[in-house]
Each structure stands twice: as structure tokens, then as C-alpha cells.
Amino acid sequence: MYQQLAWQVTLILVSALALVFVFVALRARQHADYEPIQHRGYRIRTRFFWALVLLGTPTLLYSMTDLPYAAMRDRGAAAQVVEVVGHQWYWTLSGNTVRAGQPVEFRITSADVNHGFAVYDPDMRIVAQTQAMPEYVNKVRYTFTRPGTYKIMCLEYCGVAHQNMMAEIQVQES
């Protein structure tokens, strides 16, 4: 049913679109003066761009006063370090427990292929995240402010197992 719905939706929306296809090849025969449109579409261009320039200009420096973000905060203190190889589907981790309220490090490679390393927290959310690529480290500092069951899950594709790439991590109260 709703197959032949879409089909007659479509055809009808086709039918429209070529009947202003016609118009407008028949109308493209007439000449006409198009100088005081093109002027009123430039005013208007203006304008928007200047709405834009008002509006934006704030917002972007609102947004940036928050910066360097609270994972940049946290690069003085002393973090745990944890190393996460990524292979075709499993993570390993130099460890499995970590402190709340202390810095974590992770050190984040690959054996075979990209992956995309990503830390859960217990309701589902993403709290870290970065590429785990081939023959170089990259580096995640996160301060877990609550105690749980944290998972690490794959974010990019990198196999027929993919969905089974998971790991956890422990985080205890400090």
C-alpha cells in the first residue's frame, strides 16, 4: 500500500516539476528588464549578510570563552595511565580500574585497522573519544567524575565483528 502511494506522490511531484520546467522554458523566450530585481536580491543579500556578521560575531565569542575545554584543564595533574591497543574486534587495556575524580590518560593505538575508540558512560553517552589508528598513540585525558561501569565500544566500521568490539573499564570512587 504504501508502496503505491510513494509511486503516486512521486509521479504527481514529477508532473509538477516538469510543468514548471515548461513555464519557465517559455517564459526564458521574453525579455525583460531584470536590473531592479537583481538590486533588490543584492540589498537583500546585504542585509542577511550583515544580520549574520551582528548575530554570529557574539556567539562565536560566547562559545569561545569556554575554551581550552576541561579535557585541556586537566593536563597539569597527575593522570592514570591506560594503554588500549585495538585489533579486528577486541580491545586490550594495561587496565581495567581506574579513580573517580583523578585524571585518566589513554594512550590509544591499533594492531590492524582504524577504529574508532569510544568511552560510555553507564547511561549510554559518550564522555571520550578518538581515532585508534596504526603505528601511532593518540592521547585522551578524561576525568570520570562518577563511579561505574564505564564501556569502550568501536565507532567506526572496521570489520564483519564490529558490533562486538567492546570493552569496560571500572571507575571507583577516589
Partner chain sequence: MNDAIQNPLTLAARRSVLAYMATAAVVLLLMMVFGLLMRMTEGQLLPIGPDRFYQIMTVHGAGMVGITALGSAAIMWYFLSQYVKLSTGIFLANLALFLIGVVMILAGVFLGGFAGAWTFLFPLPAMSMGLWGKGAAALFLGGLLLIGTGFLLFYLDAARAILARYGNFANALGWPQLFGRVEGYGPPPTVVASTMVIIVDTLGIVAGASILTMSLINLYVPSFRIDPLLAKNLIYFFGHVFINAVIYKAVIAVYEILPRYTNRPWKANRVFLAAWTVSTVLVIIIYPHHLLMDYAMPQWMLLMGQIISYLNGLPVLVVTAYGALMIVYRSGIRWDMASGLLFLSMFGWTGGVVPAIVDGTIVINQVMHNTLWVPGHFHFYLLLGVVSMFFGFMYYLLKSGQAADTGLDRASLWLYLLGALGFVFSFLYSGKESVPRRYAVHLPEWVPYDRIASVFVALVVAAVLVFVARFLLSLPRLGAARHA
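Now that the form predicted on its own has been shown, please provide the structure of the form predicted in complex with its partner chain.
Left out here are the partners and the other molecules; the chain alone remains.
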């Protein structure tokens, strides 16, 4: 789950940074000549830089193998289609029952201002989202694996009843 991954990576890296800062702060009051510190520091920095590059590049590339944009390009793929329109302050859906195990293509637009289209699973975790924009249709494809009641919530501020924009989708056994 990406949420869990984001949280753990953040905790680990921020803690590592904090340790470095504490380490330096604890040694700051001692005094030593700057020249040798600089000399050694620059050497460590070069290694640190390459370590970041060597770790970051594969992470970057690997994370791009699972992009959510495919539905914008390929048409032919078989999918259950749900047309979605955002309004101030409600959603209209062309249908609200879909089957699990088969891709669902949401085609999303807005009748007035910008809205955000987010699908929440029965545990209230976001599983997919895109923006709902006037004059544009954003397509997002998602395959539900678990039957149940899913919620659609608005994730782009759209005025005073923004937080009330909720709709439901029933996902049935395949």
C-alpha cells in the first residue's frame, strides 16, 4: 500500500537526518581546525552525492513503471465505463454498481468549477484519484479487487460545501 510506504520511508529518512543533525550539534562546541574538516567533509560529500544518485535513479525509474495515465491514451481496452460529473456540490454518476475483478474506466469532468475525484475503499483509504475539470475529461482506470461500498469524495476545494460532496459505488462479486 502506497500510503504505508510513504509514511515508513519518510519516518526512516527524517530520523536519519535528525540523527546527523544531533551528531553534529553534540560535537559543535569542541574546537578543531577547519582546514582538515573541510578536506574530509568534501570527500564524504562526494560519496554522499553518488550514493544519492545511485539509490535515487533506480527508485525513480522503478516508480515510473506503474503510472496511472494509461487510460488517457489507449481506447480499445474492455472496461466498465462510469461517466462522472462534478457539480457544486454533488456528483452525478452514470451508474453506481460495478463488478470486481474487471477494469472500471471513470470518465470525469465538471459542470462548473474544479473538483477532485477520489475513490475511497470500504476502510476509507484512497485507492485512485484524478482532477474533475470543466472543459476537460480525465480518465482513470481502476480494477476493484474487493467487493463492498466505496465512496467518492471531492479532493479539490470548490466552495463552501466542498466537504459534503460524497457519492457511493457498490462493487459486486465478479
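The term rigid core refers to the most C-alpha atoms you can superpose between the two forms while keeping them within 1.5 Å. Residue numbers count along the first chain shown, from 1. What you see is a predicted model, and the numbers here were worked out from it, not measured in a lab.
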_Using a rigid core superposition, assess whether Arg27 undergoes a CA shift of 2 Å or more between these two forms._
yes
